[in-house]
Amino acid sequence: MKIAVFVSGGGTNLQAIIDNISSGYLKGVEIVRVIASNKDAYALQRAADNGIPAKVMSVRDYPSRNEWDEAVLSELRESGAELIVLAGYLSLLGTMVVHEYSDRIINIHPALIPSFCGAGMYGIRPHEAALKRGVKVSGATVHFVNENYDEGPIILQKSVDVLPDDTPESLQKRIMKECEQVILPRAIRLIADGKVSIENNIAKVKED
């Protein structure tokens, strides 16, 4: 299975997806493309470091979001890709993008969906959030992405305690490499594997 990656940043998620291709876990996965939202993003680098094409596309080089979500559709015609995955990307899709490739976009969140999640929790902000709020556990929700922040259907989330001395760095770690890296390459894998259906808005899913 072909697939695009989306980033906007430091690229942990892209280098977990590299790692678990490069293992053997996701055997028959092929990263085609990434695509990122800004030039200074580090993932790109591991895109490079990698042999894997990339592409900066920032919304704010286009005339208007409709040249730009146009750009980003020939570009993924291009590449083949059959899936994207928003891999900490914090732009939200343009329209055209999501309309044709409707089920087939997955995004990781730093949060257990539907807690602390939206427009605007992105980043560090959901964890600062959750420390307020003072929830026991967070975590990580891999979800479809559809035309809104975080209402896609939920595929696989994964849960890590919330310690008294949590601070929203540590926390955020914790959840990255305990949460994001594990069930990011497994949603990856029970996609390609064909085991994740979608009914009534609820995605199902046929585990081994």
Ligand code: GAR
Contents of the next structure:
Amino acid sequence: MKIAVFVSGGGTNLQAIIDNISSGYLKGVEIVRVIASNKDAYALQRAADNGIPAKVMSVRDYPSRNEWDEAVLSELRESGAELIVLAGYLSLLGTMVVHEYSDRIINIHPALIPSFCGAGMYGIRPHEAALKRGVKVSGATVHFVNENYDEGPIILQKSVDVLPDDTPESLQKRIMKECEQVILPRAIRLIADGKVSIENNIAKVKED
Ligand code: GAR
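For the form predicted together with this ligand instead of the form predicted on its own, what are the coordinates?
Entire complex below, previous chain first.
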């Protein structure tokens, strides 16, 4: 299965996918494009180090949102991508891409949806909000993407305990390592193996 990975930052989730392809866990999965929302994303270095074709496609560099959307779509078509993986991608995809890739776009979110999600809840912010609310568990969610932030069907979730002396940074680090980097590759594998379907806006997963 050919995948395109969209990134905005450090790319630890991209790295987890690369490592799981190398280890054979993601057998038959190939990253055909990395698309970054900004040129400074360290994820671009990870793509270069692994010989993965990468492109910076920032909405700001196009005359209109529609033209950016069309350009992203033609890049995806040319690459042959069958699944889009948003791995720390902090922009909203264009509507043409979302429609053409309907039910074939997944996102990793650093909280247990429906908690601490939606517009403005990205990066460190869900962890700050979780600690402020005093929740005792938090975690990550992989879900399908529709036009609204964090609202598509949930595929996988994984939790960790929130510890009494956690800071937003320590909680973020633990969730990235123990949750995100585990369930994102697992979701890609389940989809590649045809084990995920959507019925009435609910994702049904046949675990392997
Ligand atoms: C990750 O924690 C990811 O879950 C989060 O951004 C970080 C990117 O890290 N995504 C969101 O907040 C999306 N709403 P990475 O670039 O090292 O993978």
